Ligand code: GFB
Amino acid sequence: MPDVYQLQGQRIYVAGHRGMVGGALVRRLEAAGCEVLTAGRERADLTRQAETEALIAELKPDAIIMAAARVGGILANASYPADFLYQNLAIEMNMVEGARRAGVNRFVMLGSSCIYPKLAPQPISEDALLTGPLEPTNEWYAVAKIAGLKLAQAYRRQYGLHYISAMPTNLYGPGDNFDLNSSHVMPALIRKAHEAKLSGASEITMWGTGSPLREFLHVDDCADAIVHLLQHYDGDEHVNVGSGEDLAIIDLLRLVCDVVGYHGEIRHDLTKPDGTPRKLMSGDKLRAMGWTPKIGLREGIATTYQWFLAHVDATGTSSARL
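Return the coordinates for this one chain only, taking the form predicted on its own.
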């Protein structure tokens, strides 16, 4: 086990601080006594190499956590495959090389559970990477994220830098994207249930059969896990970050409806795809380092719904996302 990286007083740049994960990281690091560095898109476009390198050189961070990414659900991935691949590759390459050139010795690359094969054995361990075909509905994003973790690994091996990668599962919480055209399943279901409740609709429609099993982790638990890795992990292999539990999407919708207070029927649109049948990640590696999640699913959904009521307007756009 490596020596513990002390956070107090460290200058840590959170790239993507306006997103859900980035915002949670800012909260967690500030609570730990760090000097958190941030920069919006108006200051630097991270898809541009010169701008990114100049920004990192100016900030002079002690460590970087890379939460910046182009993200979205099945519909967004299908509609903008080039954007998902190009933009994520560009951001990753520019950030890692910019960090190296600026002498930043610690870097956490954030990936996604979609990097794993569609039919990987469950629960998915870290060594399942590149053992089978990806899920076609988000392969563009997955390929970019695989390249990102391999980039961090390569820089670690060639330059001896403390660059690591963390692979979060499906995340939700304050700061999520509730736009139905680009959101992930949890915020989409929360918004659908809320709107059905407001309109007095007799039924709510969900994509597919609802049978696929998914794992969910509250974003504040995710941020806590990432900071734990920054402090305690210094290995070559990426690390899964998840809750260790999954449930069927239909059961998730029922739980969301119960929390929101919607009591109508659920109708299935079987013309829409289900996606990967099951995706549960093994959390054994992270738990062996002494970390476990603290926020239960019902509690997390309830607090996320309260945040939605306080921050999201009728278009689904969060006032916290600029």
The other form holds:
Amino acid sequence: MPDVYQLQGQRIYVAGHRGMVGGALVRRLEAAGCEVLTAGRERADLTRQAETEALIAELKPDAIIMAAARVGGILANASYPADFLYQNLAIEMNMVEGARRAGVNRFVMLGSSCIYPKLAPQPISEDALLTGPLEPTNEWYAVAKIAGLKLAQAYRRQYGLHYISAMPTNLYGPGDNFDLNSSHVMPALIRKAHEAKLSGASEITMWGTGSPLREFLHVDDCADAIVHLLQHYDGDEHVNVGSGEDLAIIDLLRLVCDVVGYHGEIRHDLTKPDGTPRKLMSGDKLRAMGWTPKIGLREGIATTYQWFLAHVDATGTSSARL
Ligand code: GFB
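Now that you have shown the form predicted on its own, what about the form predicted in complex with the ligand?
Full complex below, order starting with the chain above.
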């Protein structure tokens, strides 16, 4: 595919560089020969308009990738609806308007597969957006992410800016949040299996029935796809970023236990929600642009477990990027 944007030597601001996705983007862009710009929360609180606009005016990047967000797993989403809606809307609005004011011509907005209706036909193609009711456990986050992609579209239409949006599936990898109350399922299961192995526990407890199906993508593949879009895509519609394969959560747990080396019984905590029954995205649009994922699920889990062993201490807090 022809390039719409040459990366080499470009100054690219990665918002949210301390998060799992932002960290992966920094690594990927540096490998591509970009000058990567970052700014921590101590320099600017991105939920504050004046601070965000001043930061972007000062950095004056050639492009921005928006990986800053309030994120979390199913329980965090359901427990903090106001935070997930307000903080994400504020960050998106401040970043997009700040970018326009500073004359930033290229911008990649990141969303999530939860933007689609709870019962969307599978695999979910981009045009399923806004065709039905959302999954209640994360509708607040989903509404904010839908607003984010609409902001990018609106700024393209009104101002002629090259703003695009990417919608990643459930991500995992180095730099993930391993806190059991706020994390997504993958880091939670890695940690639970590891701790069960260490303590010699006879059983491990997962949330819900284990029957929901989820698609997982390693964060390094996700960063690679986002950079691919920055280089090759300049369209109005958002683009799904996934692995193209899903599995039941119970099978994910079996796989994680196998990688970690834990062989106990599986128990279910049915007081915890299942969430949406299935959300496998269609990756046709991105594949047609010449991108495919490279990291298999077992391999990705194994390297993420190695990262967990090296960086997360006994209290579950990480020494890096969390
Ligand atoms: O990854 P997760 O928290 O979020 O949960 P979603 C996925 C599935 O794993 C649910 C089950 O069916 C959970 O009930 N699960 C089993 C567990 N054991 C555990 C556990 O120990 N911890 C966790 N967290 N889950 C999120 C959205 O939805 O997906 C976000 O809430 C975002 O907004 C993200 O869109 C991509 O996949 O259900």
